[in-house]
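A single chain comes next, written as structure tokens; it is the form predicted on its own.
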Amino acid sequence: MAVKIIKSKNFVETDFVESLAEVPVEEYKPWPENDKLKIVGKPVSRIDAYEKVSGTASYTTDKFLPNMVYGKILRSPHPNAILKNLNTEKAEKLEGVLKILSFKNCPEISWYYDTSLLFDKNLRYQGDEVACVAAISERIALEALKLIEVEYETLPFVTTASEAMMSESPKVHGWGNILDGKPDTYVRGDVEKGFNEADQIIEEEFNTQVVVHNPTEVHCSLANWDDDKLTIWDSTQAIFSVRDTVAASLKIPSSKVRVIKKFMGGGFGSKLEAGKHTIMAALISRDIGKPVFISVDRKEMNLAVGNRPDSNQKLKIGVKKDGTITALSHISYGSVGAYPDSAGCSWPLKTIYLCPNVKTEEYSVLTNSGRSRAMRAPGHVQGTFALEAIIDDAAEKIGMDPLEFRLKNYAETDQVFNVPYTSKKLKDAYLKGAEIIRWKRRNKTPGSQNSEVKNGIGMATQIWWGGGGPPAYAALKLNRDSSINVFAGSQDLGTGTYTFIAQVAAEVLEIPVEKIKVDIGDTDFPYCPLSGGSMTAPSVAPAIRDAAEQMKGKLISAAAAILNLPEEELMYSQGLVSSIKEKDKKISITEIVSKTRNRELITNGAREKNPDGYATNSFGVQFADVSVDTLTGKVKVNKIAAAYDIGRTLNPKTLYNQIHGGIIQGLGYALFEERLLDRKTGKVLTTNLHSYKIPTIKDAPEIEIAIVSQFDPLNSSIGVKGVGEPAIIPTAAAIGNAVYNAIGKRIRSLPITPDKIIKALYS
């Protein structure tokens, strides 16, 4: 394979990253529309479905090794404290305890951009790590935690971003509470000039809450050493990131670390990095010479492994009477917890609607609470809720239909980077979604129905990246029985990665999916990027195609030698290589393999580079139909219509699975979910799934999905864009706008709970 090295820029959750990547020089003709393909785009059942439903799928929580011991972590009960004294003598004497790791005997390992240590005497939130006990059983480890004697010096703390921004507030870190000491700003055009040109100016303030990932499978790691080599089984979205972080922390070559993850029960962004528990398991395992398994419990999931930050957003929009947006302003702040992260949420405002004059100012504020982490479309869910509300309010102010207003301000190009999109079919999505929901039946005057239960319809727009890119690699091995093994260092989060990989390989080689075995989730396999930012399919699928196309080329070359014919006179079809001129001269894959000296054929594929001078984004819209009981304040979501431009659909079954899941998770964000802190004690009040409310199947609405795109002709040879993030982004905003349409009162904070409805209606 002819290759070249390029610098690749990719968007990963919250950051643009640049890396060197090896990409193929040969360009493949993009596939036609799905109806002309045989396997890709068809509703193929998950190839890993039997393993999951039968209970034979091996999750990290299921892994067991001989002589395995169990680790449990002692965590700070205080939001801000200094660890004055730690006495582990009683715990060490408990029969079955093998090791206790703490700041007293742990190497000084910097953590998370050097802002903390693996064990830090400065404990900055309830849940910060104090010690880790390893014992022959989990029960004994938990008993030992109770025997550890700890003396804390409690300190003043801050729990909200507004408090933390005050000059006299306690400092979470010595350098202050605002990340970088200043806001992150963006300016386009002249905002003041734009507001002066407006006929109407609307200013509003919105608030969104902290929510927790809470995937089904908790965070867990199993570490085991074999001489100087370390193997880690980890519930992670990023096997290579875990490998490299562990290697750097332990100061060993990354070639000495192997990370394995076959199946996982969700992550939503919280598992995009190595956890402290992973490093602890590796350290203790090395010290005691036994495998060490550490799993956090549900309370720890709600304290210490990440959350979506809250937001306070002040938006201002200027519009003309004809509906033209003249200016947009966005000032926001959000609490990112005890360690640095981003609370930025202005990207939708910068990009979705045509506007020459934009200014944003965003503060990421540290508080004495658990650190935020990337969570399914970080920033976009918060920002879209506020933006889409003020867009509706601006349309109402000038007497224009909200859908018409959005179409009036449709942006054809990326306004931040000033480049065209590789594809954009948002207009088609608007029209299709409006048709499904029957948009024209919405209340022309919000809240005008004369009934106790009022109905309303609302909409919201979505933009995301999701174009993927290099580096991403894959290997194909053709066996003597003509079956195929595919190896790729990607991860399946439950989204169907195993299946689409098999489909792409089967499409190229024109063989049944059943003849393809997919092996992923292992750093011994070719490198693939982390599974976040909706970039798995767009990154990995083209690499699979490249490897499969090369395999097809190898088969043609081998057949040419066997049949004694020039390669250019041969064609490949349905697992056979045959002469174009002499139809009786043909040979199957099985025959080719049996007649060659090679017992197997191997190819290595790579993902091609993204096109220069373009932005790749996904687009979509959701329409919500809701009922609001004005006596109880309860909101019922009756139906969501979702229309998306996500390039090519690789598999409609798994695509719809993702969109359904995203919508239901978005519904939880809109109506139920909220991490609650006691402002007097700084402690989390919602530490389990009884007090932290998530949607159940009873809350799930009717969902109707329309995909308006066939493929993205420029982004890659596959033409697929990711859908994991787009599925959740507009849900809360659409529900919020529908609630307003029903009751005529704007709820400007999430979640939209009954008490807020009642207060808005009757106060």
Second form
Amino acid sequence: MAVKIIKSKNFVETDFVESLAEVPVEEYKPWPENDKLKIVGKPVSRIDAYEKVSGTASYTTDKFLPNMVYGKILRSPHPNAILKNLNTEKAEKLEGVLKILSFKNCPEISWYYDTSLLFDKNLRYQGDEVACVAAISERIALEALKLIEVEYETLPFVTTASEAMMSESPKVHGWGNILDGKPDTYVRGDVEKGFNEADQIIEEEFNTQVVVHNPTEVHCSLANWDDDKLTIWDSTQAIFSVRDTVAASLKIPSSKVRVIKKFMGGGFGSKLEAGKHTIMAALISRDIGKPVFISVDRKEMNLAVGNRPDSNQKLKIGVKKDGTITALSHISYGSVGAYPDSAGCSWPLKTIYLCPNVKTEEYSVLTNSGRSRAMRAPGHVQGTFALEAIIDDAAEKIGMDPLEFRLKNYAETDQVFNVPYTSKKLKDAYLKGAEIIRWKRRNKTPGSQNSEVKNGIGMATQIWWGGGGPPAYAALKLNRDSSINVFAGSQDLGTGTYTFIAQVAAEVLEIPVEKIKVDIGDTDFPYCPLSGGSMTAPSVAPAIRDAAEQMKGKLISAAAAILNLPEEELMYSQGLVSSIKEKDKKISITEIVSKTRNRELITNGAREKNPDGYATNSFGVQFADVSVDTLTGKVKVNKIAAAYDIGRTLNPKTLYNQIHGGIIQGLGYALFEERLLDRKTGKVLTTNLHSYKIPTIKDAPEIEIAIVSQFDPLNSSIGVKGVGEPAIIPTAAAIGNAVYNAIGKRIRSLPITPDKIIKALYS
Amino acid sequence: MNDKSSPRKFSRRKFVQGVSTTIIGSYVLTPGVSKISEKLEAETKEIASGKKPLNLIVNKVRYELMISPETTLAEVLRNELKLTGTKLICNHGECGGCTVLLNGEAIYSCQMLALDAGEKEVTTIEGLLTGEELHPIQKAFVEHDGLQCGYCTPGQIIAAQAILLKNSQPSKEEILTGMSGNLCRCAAYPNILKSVLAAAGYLTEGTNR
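Alongside the form predicted on its own that was just displayed, please also present the structure of the form predicted in complex with its partner chain.
Okay, now the whole complex, with that chain kicking things off.
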């Protein structure tokens, strides 16, 4: 099929990225509703489940190569220090130590957008890399770390955004603590005018905590050279980003680097970029001629590989008596840690509700702590918590039901870009969710129950991008036995990528899922985008469909040649090409492929372009039912009802599971997860899974899910929108609003711990 | 497999324990003219380096190993035996990723020295399969999608097996308590519960969403 090259603009996490992409010239008709499909939309079991339940799935931590050695990293114990001297003599003498890498012998490799080096003498947070030891065993490497003598000159430090913004505070870098020296601002309409038109103005301040991704598989890389070719097995969400960063760091062509990731133990955004350890493994491996495996431990996971930044948010809303929102303003401050990242969280406020006058200022502030990274719906989770609280408060102020207030201010179009949505079924989601939770049960007067344990119901809306887009490619190989190999450079994080790829190919070619073998997670395969931003399914699934549709075309063409019939007279169905006119004239895939000299047929598919002049977003709402014990302050989440517009459901089994996961992670964020950093020492106190609390099976509430969408008719020929991030966005906000409905007191900081409840109730 | 039924007359372990000092002595004194076999020489070096013999029965197979005393059971399973289904997530006994059965009881293998598991029956996730055939609990986790990334899954399944070995009809509360030591960051918990309920025979086909 003909292709063309276009300029493609996609939303990736927090930014629009423009790139050239090859797209098909002709586009396919969207599929009909799922009940007219045979395989897509059905609860197919994960095709990689066998490996995962049998223990044979090989994660990066499970890869062993002959002669491989182990690397461990020495990290700064200080929040701010200069590395004055480093003596590795004793460590080098330890039997089994093969190499020690530090600023003394490592080339200068730029890191963190040129603000630092792979080994920098300025150590700006507890956990900054000082040296790396490779040894024949992990234990010897750890022993050697203790033998390295380091002289630090400790410096004053700052740990919070508010402190860092003061002019007299220590500067994390020479150039000041506010990134770019100013906030990211956005203005629509005239907020002053808007507030003047309001009958009521509400101003509130919210705070959210730092939380840590803590995926189960630690960050790790295994590097091995053969001559000038480097292979890296990496626990990553972004094989191509890792490849390109490694190539640039080592100043070698990308074509010499191959990155492989077949299985990974979670990422949640923390594994979207190459780690320093990956570069170290490659450097040491080249030097000593052995495969090098470097992993971090759980403490390092909690110090040095990313987190969700905290936030301090000041919101102001103006409303008329009839419920019209006249103005919204938002000022946010978030600490990105010691190196540049984004802590902005205004987007939901700019877009969810109809409002002509909006102003936002987002400050990303440097502090002497571990750098933040994208974490499942970066910005939106913290922003939605605050926005949805003040929306409820505004509704109460004018005596309006919170759901009615949201429906009153429903935005039919994207107000930032002033374009229509490719689809938006949020209204249906509101009504469905309200029905499931039985919204009418909520306390008309918050906190009015007279019992010790008070129940409450709350809701919150979410918006996310999730439209994906080109470039994304896939290759299909049809074998003689009518089985298929799919090759695509995508990643499965546990999200079900393997399975939906097989389903889409099986749907088009009308053959069983079992006949499709999916190979992904390898930069030798056609390019696919990183797996983040809820863009994998909407980007990759259409490329698979294109490759499979082309295969159908090839089969018809081949059958025409074999049967001496015109192509127009032939049709494909369930592995057979047959004549429309004479039913006995037919030929199977196996026969066709056997008659070709190469015994296989190959096609390449590409993701079509996104429609011009539209925005694609996933929408959803969650309703929470909670009980608050007014004696202990403990919050119990009884039930979450989640209703979503995510376009087409590719696989309800993996979809529901992913939504469960987002909700339960959101519950942890709402009620107990928190990275604690001691302001006096600048050190993290929660460095293990005992002190850093993540939800257990006992914390999981009852969850009821409704998908209100059939498919997005315009975004792609598949019509699926992303769900990974939408699942977590509104949970904390819905729980916060439910707690307010239960006790009649607003907890404006996360996590909502018992002490905050007790303080709110009795002081 | 036959080790138990036909005990060897000459156990390497006993031999090594009994004569190690002498051997080391003779090795050191007369290295050039030593009559010690190469095999014994290798073992002697290991003893000199502080390694200890370990007799480990994993998934019904007996292994004779020489290990450093500080080695944990999890390390032996993963690094020596390459049974990598057992995962190290926290390495501190906080997450359950390394759960294995020791004489039928669930334990955190990162918290046990391998030497303490000597002569005991260890079952790992790999040991639940019969050939390529999955165990019914494993099948339940596939059918009910009791996993996402799959990294904590071996530990979850072994924990479930431990519950069901003790009580084939556990209550929902007993399942939740029994599984609460196994963290899943993807939070596939509702489906994990469903998988264990199904393995206990409480769920029937068609409830697989």
